[in-house]
Each structure stands twice: as structure tokens, then as C-alpha cells.
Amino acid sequence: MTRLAVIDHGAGNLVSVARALEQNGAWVDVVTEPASLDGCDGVVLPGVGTTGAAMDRLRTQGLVAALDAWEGPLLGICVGLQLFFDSSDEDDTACLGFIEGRTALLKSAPLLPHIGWNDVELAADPLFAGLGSSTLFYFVHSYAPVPDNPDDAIGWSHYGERFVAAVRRGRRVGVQFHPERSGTAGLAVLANFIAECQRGRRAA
């Protein structure tokens, strides 16, 4: 069974992470240091709340170095994804600094936080396996990824304006919606996922 870490750093949605997870077949750990990492094939970095306030909790749990020590594939959710950058606008915050580039405020955004399902255009990745060119997903947001180079995008989505709603660099990958909370789709999502770990296990 694929054995999945996910990072609790006081994000609100763990438990419906690891329950979409698990509906999917994976083992999940909740953990909260360096050392629950080792044995894992993969490891998810959700978010509900502020990047400056997770950056802190990763800091505080020793995490951050074990994060980038990390060759496996990572999946960011919300949060999880902003974290990926080299900074927010949201506090001012320093982030992990894997994929170049910042978080920044919908800024032509008609109401924020943006609640709700939007439509999401998807380029051709594994994460997106079976999905066709775009699908609705559940978002709940007020900034989204601004990457320096183009290429790191691979969803995009509009509210107000058009914002960038998945990445990939390498095994590190993340997406600004929700998919524990989008349905059919977003179990696919996580089921591609978890899949893309056993592929690494396997070549491992």
C-alpha cells in the first residue's frame, strides 16, 4: 500500500485530506517532523489558512530543510502550493523557494475570499490523467501562484482575472484548488496522485 505523509503545520483540512486519500487506498500519516518522513512514497502539503502562519509552524517543527531534502514526489494543495515559491505578498512571507517566483493577491477579484467551483483549464500532466482539457474544481482563496517562468504552469483558471491554478517543477507539484472538496473530479486528482507514487516506488 502507498504510504503518504501529510504535513500537518495547522492547516484546517487535514482530516478531509487524509479521508480523500484513503478513500483512494493509501496509508496516510499525519506528521509533524522531519523524522515521519522517512519510508513515506509521498508527501502532500495542504493549506487552509496563511502562508506567513504555516512558514512559522514549518520553521518551528524543523521541517523546512527536510521539505527540501524531500526527492519524492509533493503535492501542494492551497496553501500547500503558495508555499512552494520563493515569496507571498500574504505577510510578506518568505516561502520554501522551489519553484521561482510569488504569491500575489487577486487583485481584479469581484469578492474575496473566492468561494466556490470554477472551471480550470488543464495542459497534458499526470496529475490531470483522464480529465480532458478542463474541469470544475472547488477553490477557496484570496492569492494565487505568480511564476517567473510560464513553463511551471500547468492549470489556469479566472476569477477577475486569469490566475495560474497548478504547477509542476520535477516531482513537486501543486494545485490552488481543492481537490478533497471536488468531487468526482477531485479524487481523481489525488488518485493520480498516489498513483505517480507507486510509479517512484517501483523505480526506486
Contents of the next structure:
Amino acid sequence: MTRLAVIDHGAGNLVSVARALEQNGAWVDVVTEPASLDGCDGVVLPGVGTTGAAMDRLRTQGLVAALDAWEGPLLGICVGLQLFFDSSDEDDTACLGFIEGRTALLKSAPLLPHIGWNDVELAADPLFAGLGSSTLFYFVHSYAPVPDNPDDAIGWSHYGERFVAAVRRGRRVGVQFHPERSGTAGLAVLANFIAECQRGRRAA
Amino acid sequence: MLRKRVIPCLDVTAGRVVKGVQFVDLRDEGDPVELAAKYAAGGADEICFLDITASSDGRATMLDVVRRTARNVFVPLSVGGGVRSVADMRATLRAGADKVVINTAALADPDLIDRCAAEFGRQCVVLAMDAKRRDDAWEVYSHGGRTPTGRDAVTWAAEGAARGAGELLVTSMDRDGTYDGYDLELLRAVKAVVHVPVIASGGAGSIADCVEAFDGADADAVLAASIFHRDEITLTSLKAGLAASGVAVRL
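Output the structure of the form predicted together with the partner chain; the preceding block shows the form predicted alone.
After this comes the whole thing, all chains and molecules, with the earlier chain placed first.
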């Protein structure tokens, strides 16, 4: 069974992420400390709330260094994805710096937060295997990633402006939408991530 | 394109779904976990649970319902009723809610909205208000529609959004359970003063009522209970009807 560590840094969507992964057959450990990453096949960094609060908690828990050292598959969801970048305009927060760029407010949005189901244009990426090139996912956010290098983007959506809705840099992938709350399409994304973790284990 | 949302609402007391007319004459409508799963499978864009007893016993029962629902329902869950503190909100999120609905406690302590938004982000704070028409305005009622507060609904909506509510759930007490259609004037008045999504609630009786909430009041979502519980309109037929009327929904 694929063993995944879901990082508990106080994020609101922790439970739904864990349940959705279990639904796809993964064994989920909810972890609060670095040692708990040992022996797992993949790590999931959920997040709802503010990037500042999330970074503070990760630092306090010693998880910033642990995530930096983690070389296996990593999936960031919503604020979890936003933490991959150098910084966030929200609270002017320094983040993990895995991908060059920042997180910026959706300035042209008709209303904020952007809440609801929206189309995501998907690149050909293993994370989106089996899904249509445009698929509906559920969003709840006001900020979105702005990678310096457009090649890091693997998904885009539109709300007042076109914005990056998914990124990949090697084994680190992230989605701005909530796969754990996006019905069957969302469960398919999580199943694809679990499959990526399984492949990593076989290769190791 | 961002889709307009359809949200079945389950009023829960003592672990059962109930529904009344204008907040009274409650009738048993079934098991909340089963109904939520049925609605999610039928195309609900979100599910809303409101604990209408909100006693301490009721809260524990409600969190158990949320926990059991979150296990096999993979659409967003909004949960409210009796949330009085940041700690209550955390417990509700930890049980599997995605958004937490606050109402009475925010009226007594408006700063609760600020504190919840600061802790969890405004996107998971839904401010619900029960509004009753009085002359040419609407008064907000607390305690499940039992207590008039003297607050004007439109002013309270603006204050709530400014304090950090990421979404407003606006219920017309006059229309609740009547099938007479949403109170479009109330919705328009609220929409005019806020820049957060507004969920229309109270009075849905037909597909046309939902079309009007979107087209006539620019609502971002419609919430309904009676019509779904009694299978008078299924989610599938409602969404097909909305799409046929040119409303962008998720089919």
C-alpha cells in the first residue's frame, strides 16, 4: 500500500484531503514532525487559510527543513501550493522557495474570494492522466501563483484574468484548486499522484 | 468560466434532517449522511449542514454527522449552527467541514468574524443572516429566527464582509419554505453593498425561481432545502433547467 504523509500544520482541509486519499487506497499518516516523513512514499501539503500562518507553523514544527530535504513526490494543495514559491504578497511572507516566483492577489477578479467550480485547462502531465484538456475543479482562494518561468505551469484557469492553477517542478506538483472537494475529477488527480508515488517506490 | 452554484441545505436536529415553513412546523426529512451522499451524487456543487438546535449535545451529534459525511462525500461541506468561537470553528473544520457558517454568535460579538478570518482565512468564513422584511427594509433575526436584533440586514451584510466574511448566506425568513421564490429585492440590496459571493436562500419553489435569483439578483449560488428533500425538483432537472435558461452551471 502506498504510504503518504499529510502534513498537519493546522490547515482546515486536512481531514478532507486525508479522506480523499484514503478513498483512493492510500495509507495516510497525518504528521506534525519531521521524523514522520521517514519511510513514506509521498508527501501532501494541504492548506486553507493564510500563507503567513502556514509558514509560521511549519517553521515551529521544524518542517521547513524537512520539506526542503524531501526528494520524493510532493503535492501542494491551495495554500500548500502557494508555499512552494519564493514569497507571497499575502502578509508579505517568505515561503519555501522551491519554485521561483510569488503568489499574488487576483486583482481583476469580479468578486473575491474566487469560490466555486471553474474550468481548468490542463497540460499533458501525469497528474492529469485520463482527464479532459479542460476540466471543472472547485476553487476557494483570493491569491494565485505567478511563476517566474512559465514552463513551471501545468494548468490554467480564468477569473477576471488568466491565472496559473497548477505547477510542476520535477517531483513537486501543486494545484490551486481542491482535488479533495472536486468530485470524481478531483479524486482522479489524487489517484494519479498516488500512482506517481508508487512508481517512485518501484524505481528506488 | 466560474459556474453558478446549487447548494442543497440540510437543517439538522438530533441527528435528523428536518424542514419547516418560515422556521416552524418542522418535519422529518431523513438521515443527513444518506441525504448528503445522494445530493453529492446528484450533482450538488456544495452541501450545507445547519445545526438548528445548536445545544451542546446537538453540536457533538452534528460533528459526528459531518465526520461521517466527509468520509464519502467529495464536494465542499459548509457547516454551521452554534459556532461561538475560534475553537468551535476549528473543531468543525477538523470534523471535515470546508467552510464554517456563523450567525447568532457574530451578531452578539461581531469581532468573532475578524478572529475567525484571521485564523483560517476569509474564504472559509460564511456569514449567515436570517432577514425579515419590515416596511421597506429587512431586520436581522438571531437564534434561528426567534429573536429580532434591531440590525438592518443590508448594513450588517456590509459590515460582515468588511470584517472578513468571505461569503454571505442571505435567508429571507418571509419566504422560507413557502415556495414563493427568493426575495430578489433583499438579494439585490445586499449584492449592491458587498464584493463577496452571495448565496440566495429562502423560498425556492421552482426552476424559474432559481433562474431569477441568478438573472434578476446576480446571486452567486442558490441554496434550497424543501424542494430537494421532497424530490419535487431533482438536482439534475434543476441544473438542466438552469443551463437551458442560459445560466452557467456544472452539469
